[in-house]
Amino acid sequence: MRLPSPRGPLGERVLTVLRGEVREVGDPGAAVIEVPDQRACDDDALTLWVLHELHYRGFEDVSEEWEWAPALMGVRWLLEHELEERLRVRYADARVPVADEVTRSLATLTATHEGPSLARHLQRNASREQALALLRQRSLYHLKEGDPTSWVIPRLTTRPKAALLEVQFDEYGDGDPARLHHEMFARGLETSGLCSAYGHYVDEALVPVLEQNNAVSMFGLHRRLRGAALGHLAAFESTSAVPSRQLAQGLTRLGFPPEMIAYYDEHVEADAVHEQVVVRDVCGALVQEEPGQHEEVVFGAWTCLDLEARTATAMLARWDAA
């Protein structure tokens, strides 16, 4: 993957250090990124993208020497920080209840939360065209899928990481490289016409698709939201299946191949199985043994429905199919 095109100056100024050479600290040649005053919101999702990227696969036309670079600290923090705030705002405004217990919170908060459905739209009305749009989209996720996830895992405790690691063998395949989850959607995109190249259609992500990317990496990158990322998961997992069985519905209606409808076949039984362990296991263990992650846990799981929620609604709104 090369670098995508930047959407405002800060993206400008950031890829354009990208590309040149990393000097020492102290070195009057080392870079210094000044952040304009004046920001869209789409500049930054994309420049907190890149930044993420880093620590995933990197880009071909960046030296891997960048990853922990200082000139990109302060920048990554900046827009880590401000979209927290951002989603901790939307988070105290939903006031979203929590129960005695978080098992209770998270049934309760997948169960109530509401908003559109892409998955019931392609089942039931979605062009070959607009299926295309949405694979493109969720690419920039699911060619990573269990990824961000998994950086939480040595930051967990012994029950549950066991219970953590339960899940994520399944995502990764059970060792069988044919059947990681992100490859099987890989393989879905080539026989669907598409590019299964890692983040190719980053330059056509609508912004709330960027930012669930940037909450997810957000997540499980810092340690101290290591409840987040795993309500985050739960929620996931917890409302994955219906639509899952839905979007296979829609995309055989629509005539696509077999290989991407497998894709969510396969996650209507995993997901359906995921749910329990990550809510009961791994949530409730941790939990149990940090009772001050219970809210965090509720955070994350919240985070990840409203943002789905935001980006149902701007697909749709663009498909004129609200």
Given for the second form:
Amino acid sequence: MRLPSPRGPLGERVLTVLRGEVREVGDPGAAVIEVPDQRACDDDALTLWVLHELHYRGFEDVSEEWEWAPALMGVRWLLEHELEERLRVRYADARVPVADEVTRSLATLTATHEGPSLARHLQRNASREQALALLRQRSLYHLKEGDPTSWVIPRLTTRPKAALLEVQFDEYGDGDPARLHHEMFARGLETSGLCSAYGHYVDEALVPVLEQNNAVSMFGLHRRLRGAALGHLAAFESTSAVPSRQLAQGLTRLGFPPEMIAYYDEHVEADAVHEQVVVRDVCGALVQEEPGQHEEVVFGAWTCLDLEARTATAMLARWDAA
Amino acid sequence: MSQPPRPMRITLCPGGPMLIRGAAVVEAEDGTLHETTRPVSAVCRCGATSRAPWCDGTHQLLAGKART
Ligand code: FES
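What would the structure be for the form predicted together with the partner chain, given that what you showed me was the form predicted on its own?
Next comes the full complex, and the chain you just saw is listed first.
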């Protein structure tokens, strides 16, 4: 993957620095990134996405040395801090009920959260162009599916760790590279006439799509946010089986190739299992061992559902299909 | 030294499926046999799945209906 196009002055500064060489702190040539006061949300979202991607696959036109360079940490810290603030304010405004058991908090949340459904639109009404546009938006996350959650593994105690690995092993194909979920999505993209290169469609990614990716990376990269990371996963898995079936039906209706349909088909049964394991054995065990994480789990779960609802609203508005 | 096989753990999820860990063959209501293909499998208990004998998440929609 090469660096995307910046979306504003902050992105321009950061990307220019990344194209250069890393210098030691104190070196007169060392980069100093000044953050402009007035910034647009898509400039922030894209810039943070780029900074996070240095920790995943990186960019062909950026030196690998940049990953932990001090010059970048200040900007990353600030952008993450502001993103987290924004998510927490939205969460507080939503007044999400917290039950006495985390499994109940999560069940109530996923059963009562309301938002438009892209899967239902695809199942019944979407055109082929709309389906392709949705797959391009989804490609940002699906091509690294499972990866942000893997950052959390070393931060957990025994029981939630063992349960999380049970889910992650399945995400990564149970030892079979051909069944690795992000590989199945890549094959689906190729056979549908789309590009399967990692991050290829970032330039057209909507702000809530970038924010969803940034939130899940931020939750994974900060030990402090481990509860939110697992809550996010719980909400994601709990709202995946039924929509995956609707998406598989929609893609079949539109004549998409079997490889693309197989990706969603796989998620119907896989996520029906993952939901139970993540809610009960991962989040349930985490909160038993660390009771202070209950509300954090709910915060992460709500964030996942809220950003998905924002994505759906934006896509449907674009298609005039709300 | 071979260890005696551990008994299979089966988990009943409230309002949801039955989880089976490890390899198993499930005999469906119509008598057909289905082998598990993943480390953990979910067998439908609500009867509403479209992929019997496996759970496809439809039980969530039933719970939603019961509430309204
Ligand atoms: S128990 Fe999940 S669909 Fe029946």
